[in-house]
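Taking the form predicted alone, here's one chain by itself in structure tokens.
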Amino acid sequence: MKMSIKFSLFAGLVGLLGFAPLVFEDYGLGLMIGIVSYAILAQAWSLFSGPTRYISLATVAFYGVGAYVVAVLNEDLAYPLILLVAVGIGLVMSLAVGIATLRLAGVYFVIFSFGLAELVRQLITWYEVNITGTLGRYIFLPFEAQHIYWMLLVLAAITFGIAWWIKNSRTGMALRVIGEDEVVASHVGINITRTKLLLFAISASIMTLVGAIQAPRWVYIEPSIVFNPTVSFLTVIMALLGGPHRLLGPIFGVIPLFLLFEWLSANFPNHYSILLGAVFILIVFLLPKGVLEFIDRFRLGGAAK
């Protein structure tokens, strides 16, 4: 198919989807946002995960940060300006914790991230308790919700350009030799670290942006509600259903999971978290490499016969 025929096809459904706030009532429009936030954290993930696949728990880490920022300056600031500040602070962190980390490799890449999580956490935690001597913070910004839902579904088309830019740039081809074997890359010329810490930064941003954006939807908020670590598992789940390394991949794994996760939530509150963990094994025992990888074996298995 011609490229600009996609780029149509994209441009059409990213249109079409911009009328949902005007078909959906308050409850399909809450979950709408749900999945377009999940997707564009999912994107945002497989963009560095994916092809390094350096699996990073840090996702709520850099979310939280997006949503305490517009929390903190939305009384002294214009909401674009936020946004930006938002974005400059997630950059700066993802900048200091990669140059710090991503030497790092396998289990103690991901026992890192997940702490780092944890610690931004809890140092903001204590500073709310022991400096401004409060826990939670009030938002008030005039935004309903279609507002929002607009804004991540601009972020996310933003997104899935750059996901598709990256995959067809010489940048996208340094990351997966950089997956394939890390000695190899060094011998070829890749600058290793330069590439990571890029990508990195990239995908930190985006989760900033994602959590600065859907702050406004909470009024209310403290550390516990914005660093909750099910959005950290939540996305890698989603991500790698579909496939990390598809440029599809992610979207297809968000719609299905984020159901689920609303179906469990509801109906099984004191044990959905467990359901979950039981999905995420599954998951990895029967797909691990993706429903579309999945579906493209079978395709090829049965053209075979």
The other form holds:
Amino acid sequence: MKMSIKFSLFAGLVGLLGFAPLVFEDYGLGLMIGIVSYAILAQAWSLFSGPTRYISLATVAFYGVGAYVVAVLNEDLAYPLILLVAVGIGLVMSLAVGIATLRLAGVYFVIFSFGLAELVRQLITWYEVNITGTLGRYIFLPFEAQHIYWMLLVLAAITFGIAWWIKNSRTGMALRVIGEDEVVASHVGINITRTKLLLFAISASIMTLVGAIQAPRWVYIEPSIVFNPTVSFLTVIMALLGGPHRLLGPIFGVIPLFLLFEWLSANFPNHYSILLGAVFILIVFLLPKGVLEFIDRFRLGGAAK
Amino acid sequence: MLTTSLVIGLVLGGTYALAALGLTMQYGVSRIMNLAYGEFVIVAAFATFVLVSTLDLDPLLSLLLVGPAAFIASYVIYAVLMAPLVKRSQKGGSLEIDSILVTFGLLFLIQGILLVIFGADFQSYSYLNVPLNLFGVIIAANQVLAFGLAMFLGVGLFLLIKFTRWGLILRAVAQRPENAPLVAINVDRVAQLAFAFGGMLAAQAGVVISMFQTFTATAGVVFTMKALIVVIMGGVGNFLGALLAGLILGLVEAFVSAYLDPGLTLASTYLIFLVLLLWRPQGLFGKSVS
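The structure above corresponds to the form predicted alone; please provide the structure of the form predicted in complex with its partner chain.
After this comes the whole thing, all chains and molecules, with the earlier chain placed first.
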């Protein structure tokens, strides 16, 4: 009973959000697109990094690949097929990266994921300059802002659905055990590598799709545009602010921070990076477990320390 | 071409080795994974650039100014940003993850400040840009000097760590942090000093690099990556390993750039890193973990 109420609320909210393009002007819709896409990225990030505590800094590697697939194929294939190809490539890439790095201790993974976007960017740049002879590409697809928004909204609903499902399944349970203690996990018969790999692949495929769906908004893309490390950075900080092990955590992190950074980049474009870094440091110091946890403890009357 | 690649590789490798020694101090001894490490290298390069172009100071002299300044700055950064995290980690937090996140913020902070002051353009100054004939290879004198300096500083530090009491304490903390207090070593204090010393080495690598290379406000990330790879290659906390791994990486880059394609140097760096992680996660010169 309670379950069905929650589900109706969720469906109702998504439906309501679907009307946003009728209400908002271009600017407002742009903001909504940004918020929804970061909500997906943060949720996808939390899906893997929340329970396993592996800090992935590779978000933009997958996001950028998604955008690039669209740029390469946009004149040759039907759009749904392009999205399918994008997911496929994201999946293969994440499996390759995962098999190579997930067996190793946390910090090696952080380091590799940190540079992954840079590596992909250099490889694509090298390929474009030496093989195809052009660096930038154009994307001509007949989509307007609201179409992109709707697609993202559907993806967001699916992503939150997956997150909820995993949390309540055996896999979610296994993941939490892995996050607590890998030795215990292996003793109770959890296949650690396979579980982590599965989650990493799902998370990365979703990130690839976000990039692919957003791509038509750029019209012209170049490796340095779509592999901007700030995207990975923002995703991590938003997920952390909300609390990556809570289902609704990413939302609570994304909305305030997205609006804050939007305002900062409009008003202090030159000092954006500085402020971004400062906010990150503050969040790690003041809210190590996320804002939801903080509110909970406050509500329960415990000392807010 | 062979000898040219060899010489260029050794010059590059020397600076990587120097940078990696600093990082292995910070990560191996202080347990701080400093993702803003490359920014320290770049800040020092810019500081040298300013000293040389405004005061007409010799870059060698700026080494004496920038190094100690970086030591003090790193000492303070540790006290302000890292010490609270170390304290928190004793109550169940994770120092490794927290330090990664905080230094990631620091990375953007420093990069932002550099961008505001210097913009995003490539910078360089001219210093000892005279050709020198070395084993039949024509090479710029500044590169030869850079190599000499990197080797002098790197090997000097290695000897210091190997043969002094202070070095012994450092190695003790690097290898057995949990046992070091038993022999009356103040781990917190050693960690802070090692972090400051690491920052100083980063700065010295930056000064040396600025003598022969152009640099930008956003180039720090690549130096962090390379220093990290060298540290892991050498075996975390292994100082001689870092020195050798730095030279190897420099040589590999020079050869890939000369014989394959300059655009593939970073890719080759990564390839080495990956192969190494799979084959010997403890590093080329590290002892195998039981």
